[in-house]
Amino acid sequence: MVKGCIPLMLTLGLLHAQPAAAEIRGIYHPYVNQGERELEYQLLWRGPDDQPDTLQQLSFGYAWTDRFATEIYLLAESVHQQGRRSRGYEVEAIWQLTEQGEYWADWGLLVELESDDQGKERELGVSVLMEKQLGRRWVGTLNAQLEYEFGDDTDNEFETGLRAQLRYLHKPTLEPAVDLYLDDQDYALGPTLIGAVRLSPGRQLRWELGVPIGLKSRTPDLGLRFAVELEF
């Protein structure tokens, strides 16, 4: 999903929001659009069958500069059937590093702070997002994450995450992708559909319909991600 946003402005000494237990929520791209908003919803369900978890969040983000912005998630993580479960905050902030096309590939860098609704499990992430276009209709992005847990219920530790997707340039409003997920919860691998419907000038509607499938025994056998984005 295309993500707008990061800063070091993360000292907002955040917040509330448990850390989701499934972390599968897209891939960044390291683009900024000086001046764009974002308005976005996401849905991400995963197994197993008799008790699914479910993980929405409501997004809105800002582009201050050609190469920093800012976003803001409202999170709420339930268990089928029994309500919601803890909801919380994230804020993270985008820099891109490069201009498009001016190396051999773009780069950009992600900052995320996460936190429980008591500050008693808090995450912070830091990814380098990197993008290639590979011929004239492929295109590849890699986010690679380094990520630190504290807190007063969970160990202090260190973890690393990667999050890489293929993309096919098919049409604005229909392109095909695969997405890859690699961390200590998730290891897992599917189809994703991608689109934008323009609404009228400097304003257009994304979204994104993925279905990753568990490569290993920890991660479920299969989940479904939906999101819709408002850009203007």
Given for the second form:
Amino acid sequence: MVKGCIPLMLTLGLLHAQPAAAEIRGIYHPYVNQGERELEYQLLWRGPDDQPDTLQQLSFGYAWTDRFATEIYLLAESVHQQGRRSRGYEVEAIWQLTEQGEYWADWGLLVELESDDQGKERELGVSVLMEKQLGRRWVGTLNAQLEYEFGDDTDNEFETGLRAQLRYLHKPTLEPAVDLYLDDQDYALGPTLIGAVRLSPGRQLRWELGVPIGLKSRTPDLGLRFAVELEF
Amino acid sequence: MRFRACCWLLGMSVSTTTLAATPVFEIDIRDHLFEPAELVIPADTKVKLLVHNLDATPEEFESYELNREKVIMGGTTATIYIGPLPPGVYPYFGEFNPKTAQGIIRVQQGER
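Given the form predicted alone, state the structure of the form predicted in complex with the partner chain.
Up next: the whole complex, starting with the chain shown before.
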């Protein structure tokens, strides 16, 4: 997910009760590399305000074909001042729909199914993934999401979201980017640094460090997102 | 029915035009080497690269300069679209055998 080379993902994990923080978990790219395995840890801290919030997730992914991959996530969230902790699980699936560079833009599809550990709040989301190389050095990515929330502890309703990233291909170890997150709870924009370090043939470590800045009152003013992924 | 026929004809027309307009080049992977190791393609033209992995083991065609990363399982062929690119030299390598599997794409004006 750090780089996003997984077209179909299957995610199973521990999920927080309030999905706000979970929406800022990086940008998906519409590509899959057959046989690739990914082990990822991600930390998202949101604050400072009266309710700083931490989300952690651990995921494992595998690309079954050159169009389809699966991934397993474990997630846990804690809201510090309330002392509240919550967990849940999620299933995601991504399909690579077109070959990179074949058409005007590259396309993929992401399906996400989330539930808290009590099964009282669930979300089913479908996202269209688009990526377009802009000249030799810039890459633009869009994730447009339609989501349905349902369960005993939530209103059954549809929601929409948009994630976007503009990335500069500086060098493999360091790519600056700007990430944008828009959904029913968050309007956030901020810089992100992305990099990859090759460890051995067929094995590399990818990382991301982002600072999402809230653009409206309901969104925390400042956040910090860190992800590290072993690809093998 | 007439509408469907028109759509089909239009689709075929676009598809045929696209295929005809995209030059195809081929590279073999044999004994963890790319053959040819240097490929010349035309500038400012999208090309379709067919990479045949003749080895039994998988290989990954990777190039940061081309912004491409594609795994090719043993005994299979992968399709990789490149360009349009300005003239220049674009290196690539095999992620699983980076010491031996290396090549370059040379983009030149007027080449075909």
